[in-house]
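One chain comes next, on its own, written out as structure tokens in the form predicted alone.
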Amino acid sequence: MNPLKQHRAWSRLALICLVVAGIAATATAQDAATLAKLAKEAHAKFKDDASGKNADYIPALAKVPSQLFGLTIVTVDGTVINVGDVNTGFSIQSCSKVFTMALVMQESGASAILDKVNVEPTGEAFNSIRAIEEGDGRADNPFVNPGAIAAVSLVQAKSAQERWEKILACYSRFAGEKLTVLDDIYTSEAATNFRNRGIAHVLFNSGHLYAEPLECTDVYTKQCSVGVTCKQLAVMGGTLANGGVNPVTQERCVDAKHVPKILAVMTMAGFYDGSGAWAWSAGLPAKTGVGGGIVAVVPGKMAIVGFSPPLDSFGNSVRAQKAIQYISENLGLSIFGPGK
């Protein structure tokens, strides 16, 4: 089978399994003591793992201390469990794409994402231009760079400032705290984002970017440069686990009807070309960022966030994914069944 078709077949199977599961992991939250014990075990087990390396195509990310490693669990009842470097701010990077997608769906309905961006995996790199040109001119999903830039363009706004303020306000509601941009990350990314500028123009040329290309690229760069801690990102993920309601502030951030679709795309494309292996091993909807963060969602129960800068060849934090997988396996959290 063609590798791209094979990838898509696997992703559709994952979606079918998610639907069959009905996101039915609505049992009560795990015992806090058990969660804390497993988080500590996972942190201790992988803190000395020296594999991977920081993202270096964004100069500022290359300078982040590689030994940093934090884990946070936020349950749907608002319990917070922290281990390690959880108070260190890091750039949200591509984890942001989940929440811009949610904003677009909340404003314009799920069809805006399905029809104008698409929800298929690419089988290509996250910043591929070829994937656009070999398809129908759309980006393939909201989590690759073309799709994320297209999602930014779909935010309802009359100016770049309004577009940016709406995105930042959305993220802050999900986090339950006011978030801000890390200026050093934004400056570094804005000075080197030539490929993303090109992607925006290719999309605009094909009729599938819905605002001015350079404006969309700049706002996208800002959203990736938002600073979060492990707890803030875990509360954002916990909001999705809780059906769109922030488990700490109790504010509704996105309608419940949109959450299964968001989690489906996280399952299919959240780890880029490592998504199949992640579904196989951890079995959780998740999204990674090259800043070293991973947010994983256990529907109806909790979110688990790991942060550590060294990445594998797909751009996913090595320590964070191993730690989350360890917790998932030990608690039988996979949405596809416990496997035990």
Given for the second form:
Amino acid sequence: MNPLKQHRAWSRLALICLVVAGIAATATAQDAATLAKLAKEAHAKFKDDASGKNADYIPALAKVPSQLFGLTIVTVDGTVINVGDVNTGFSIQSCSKVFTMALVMQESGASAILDKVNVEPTGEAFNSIRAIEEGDGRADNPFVNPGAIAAVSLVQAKSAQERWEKILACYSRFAGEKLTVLDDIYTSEAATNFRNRGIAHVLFNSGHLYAEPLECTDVYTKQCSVGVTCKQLAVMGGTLANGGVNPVTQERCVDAKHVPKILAVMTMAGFYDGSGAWAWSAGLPAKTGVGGGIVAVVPGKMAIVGFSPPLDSFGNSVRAQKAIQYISENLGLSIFGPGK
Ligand code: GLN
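The structure above corresponds to the form predicted alone; please provide the structure of the form predicted together with glutamine (GLN).
Entire complex below, previous chain first.
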């Protein structure tokens, strides 16, 4: 090709690229506007819903103002949409279990979770001891308390300090910011977590806890007391939506091959004995915590986080559930199909 023709060809290609990029940018902007509108609608619709009740078996959680209600969406291209009380830090509680599971898989492979913890839903409460007794002695799945404490025990560490530091560093990578513990929550739960200490000893006794029981319970209690804002938790979920790469910092936090397995367990067991109804209504892999947070993942697209302390009888935030369901239904986001 002569140089003039070649120049024209390149110019045409550049023009096509610009047009395509322009269309993509417009589409993203429109999507962000739609998402912001829906998030605002969901917040307005459910903010006065006073059903449910703060967790009080951890005394400090009973004192968190019940009217708090925040919603954040983080898309895989890093767009952040915030509505309501998004700057209040709250304890991550059981939403943490997802990220310790990821750390164990990253360090020791997926089989460490499948073989040593198991991935079966229990249909029982998150702190059920009966569920361990009824199974083969393993902890059932990494999202109930026994499985979460077992996952902590599988983190490769020579000391409690190292175990804790690895977990906190992992969560901070997922959030793209340095996270810290909410001391009042940690002190309150550490003084009252006799049931979790019991669970750890039952597992250790049957050979299904892989480090010292009280050390694992304490590190687990600390991980549950990590403070997050809606945005920080949404970036953590957005990292899973984005195949394991943080959509804000672009850091890879977990191998892509582990992500579908993590999302599968979130779908089957993220809401404990409320998981069936959640799959039915929202159709999204998600994880709840008794601090009032819920992180839902729309694979390849976004994470939606809701935070509001009052919980239903399964320990899942009422307002956060309703808001995420509303957004999912309106956009047809269910992983089982849009249904329209
Ligand atoms: N730290 C809480 C506990 O162990 C976590 C429970 C939850 O969020 N479902 O009971």
